[in-house]
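Next up is one chain by itself, shown in structure tokens, the form predicted on its own.
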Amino acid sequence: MTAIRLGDLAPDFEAKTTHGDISFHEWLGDSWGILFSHPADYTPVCTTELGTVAKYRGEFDKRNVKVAALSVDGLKDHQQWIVDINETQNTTVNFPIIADDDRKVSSLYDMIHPNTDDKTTVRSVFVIGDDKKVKLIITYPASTGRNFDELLRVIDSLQLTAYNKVATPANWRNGDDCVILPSVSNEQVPSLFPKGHKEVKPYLRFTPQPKM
């Protein structure tokens, strides 16, 4: 299959869920969304992520941002995990775990990889647009976790270049100063960006953030 990449549709797809029946993009709704994957239920690593994002959900919400997470084991050892996550990592797991033990959906959105393991799931990342194009794609090895403060650093940056002539630097962070594109003309500045704008050089101009 092709590999998907930014820019590309988000493959629709059903599946079952420990939040019930989904289909896909019906479930996304206007909202944005985060697609990873784990490579199995009941490994330490995956415990402390999904503990997290659970933590995090009420930052997500903010950002209009929906998440589901993946593993190849079924809906029975997924819902049994969730017990575990929770008394563990002092959280309450409130978000879809994807049962994928037939693979259709990790190998819709190319998440196993056989030079690691042909059999589970990489730690794939997707960010999805309100307009159900792929944003952002991440992948981890199985030995890394993932880092939740900076997705929703990229999510902030995606959502505020999604709707302005901006981009953000190096390091940049929600409230920062951002870059204007470089096919905004002179002219359009004032207009486009009134708190007033530094230039270093002509392809460098600094603004304040606009708003989200």
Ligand code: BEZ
Contents of the next structure:
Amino acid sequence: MTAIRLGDLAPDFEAKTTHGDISFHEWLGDSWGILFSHPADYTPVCTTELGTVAKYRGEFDKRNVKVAALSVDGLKDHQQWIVDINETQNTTVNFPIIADDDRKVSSLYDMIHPNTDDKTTVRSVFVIGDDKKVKLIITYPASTGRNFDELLRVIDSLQLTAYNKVATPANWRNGDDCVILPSVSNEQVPSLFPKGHKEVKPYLRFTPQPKM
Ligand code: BEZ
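I've shown you the form predicted on its own. Could you give me the structure of the form predicted together with ligand BEZ?
Complete assembly follows, chain above in first position.
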């Protein structure tokens, strides 16, 4: 198995999920996607994470992002655990959880790191663009719950780059000025960035955040 790198085509797969059988690329359709793994069902950090993702569903929808979770447990466990998540996190899990008890998908996406635990998945996140290419990979240890606000922030940045030819500077937040991509020539700037721009150095040009 070769490691997945940014820019690779996200590997396609078929899987059983709590929302029925899916063929991953077909399920993504024209959307962006997030595929994220968690170590195991009935674990505390994962319970809070999946509840949080359910509450953020509206934010993902606004950005045209579909979310799928995965763990190496089976469908029956997923379904029973969802009852607990809904109850304890005061929400309704509204996205598919992939049953990967044969570890087919977790192996394909290199989500098992044997030096931490050879049986369960680590907390991997893959953001996939509407071109089915991998745009972001983050790996967290099992003991650290993910920051889903950061995930939304990165998706906003990725979509600004994909659709508006800007990048985002350090600690950028939605609404802050953006950086004009180095590939944009000075001649192109006025028509591409009608809100104006500021040239700090020839290679460091800011513009107000374009409409997303
Ligand atoms: C959890 O998901 O809660 C968890 C898993 C492994 C280690 C610590 C926490």
